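Below sits a lone chain in structure tokens, taken as the form predicted alone.
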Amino acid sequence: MTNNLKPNPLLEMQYQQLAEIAGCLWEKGWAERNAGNISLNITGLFTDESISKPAKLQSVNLDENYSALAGMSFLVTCTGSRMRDLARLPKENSVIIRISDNGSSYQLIPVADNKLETKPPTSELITHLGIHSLVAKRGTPEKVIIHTHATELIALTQHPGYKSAESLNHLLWGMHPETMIFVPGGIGFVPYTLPGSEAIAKLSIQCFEQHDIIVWEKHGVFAIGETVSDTFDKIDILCKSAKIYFMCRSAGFVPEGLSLSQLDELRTLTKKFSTQ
């Protein structure tokens, strides 16, 4: 007997937001084929009682214990799903998982009678869970993780001069004032590491201790935020700065960038806004 979630307006809203941003990622050209994945912490949006016709849920063991996420629920894109399909059919290209009470496994919760339970979550799940675990431990409000192949930022990491957080942020903050205002923490940098591996998950988690967005060398970016739109915006703003840089270079000149004193002035303004 299949488990189905009863109608839930709050959960439906999350699906709508997920679909909207998936469409943006596709239109930006950041989601070729099945590139990218998204996860949302939806804990509290439904309870066991909201699952009709309960039956034995499929359980999957985790290689690592995520005790900080015990009992939490997440909406996660399915492995192999395409953002262009997620934009049209969010339920058919995502799955809800619930972490066990001891943090050692998760259960797949189907949302309808359409074989969703046969689709596993993204192959980058361990990175997502590791980042969500970091957020849970520090008690900050981020609930969303987006991984996408942001072309402009990937291109920067192909340049030998931009293989560190310091060099990337110096460039990106300098191209446009909005970058400092809305991404004051800058971007973190993860040297090329095998995607989907425990090694890249650990390096990513370390980066997120200091940043809300990180770039994987020659691969893509991960960003965290309170909503799907907020998370997308961080990536979009940084890509705008990278695009300005490339446009200037294509026009035959090296962009001047904002001066250190101008950046300090913006940093002061950002701190003022954050305390209001």
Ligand code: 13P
The other form holds:
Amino acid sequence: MTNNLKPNPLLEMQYQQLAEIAGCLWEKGWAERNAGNISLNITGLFTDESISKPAKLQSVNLDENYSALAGMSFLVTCTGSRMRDLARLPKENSVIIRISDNGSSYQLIPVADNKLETKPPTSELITHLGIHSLVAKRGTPEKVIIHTHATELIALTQHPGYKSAESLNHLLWGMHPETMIFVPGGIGFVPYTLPGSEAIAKLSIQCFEQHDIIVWEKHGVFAIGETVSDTFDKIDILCKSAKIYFMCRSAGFVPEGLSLSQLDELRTLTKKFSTQ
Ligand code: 13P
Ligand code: ZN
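Now show me the form predicted together with 1,3-dihydroxyacetonephosphate (13P), since the one above was the form predicted alone.
Once more the chain from above appears, this time first in line as the rest of the complex follows.
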């Protein structure tokens, strides 16, 4: 007998959403090879009784303590997994982890029908857990984190003039009015730091105190949201703006951008909607 999580319609929905968004990332061209990773907070979607467990569940120690996440469960993509494979086989390319009651380790919860040997969670796990922890501490409703190699936004960070949140947001908001409407908090900027490191996790968490989406210089973006769709939308909208900018430059002209007063007008409108 194996350790398996019994079939559960709520969890099945999460797998469907994971598969759908993985397909979108692949279609967008943001997911070469194993690029990108996704985590979903699925706390409360299954009970201990739904795990048949003749043997002890595998436990992995964490270098940091995540007390704000104690007892919480996450669906996380496996390291090395391809988004195009996740789109077809979400269970085989992801794991469910549950943070221990003291926040210092996690257990791997085996999933029914997962016939392949389980790979470890993403190499960016500490950034994902750090961001989920920030969300838990402040009590906001975000459940989804997407990291992807969004080409257009990465390209911008190759330019010395776009290595700050201020310069990036001025450019991106100016390319299309809906960018300000749907991403009013703008994008945060993390200077180049080794991927998978504690240093990049810390810088990212700081950046998420002010933004719902951040860009890692010359690497990719991280975004958070309540659902996979609204998380994806934030990345998509900012990429649209970046694309407009590059398209204008390729056509041989520098885009005008929206004026400061036009941006202020949009900011006021956005604030009015968010307080209604
Ligand atoms: P993983 O395959 O470990 O998730 O890494 C992909 C990635 O994009 C690293 O930044
Ligand atoms: Zn990456």
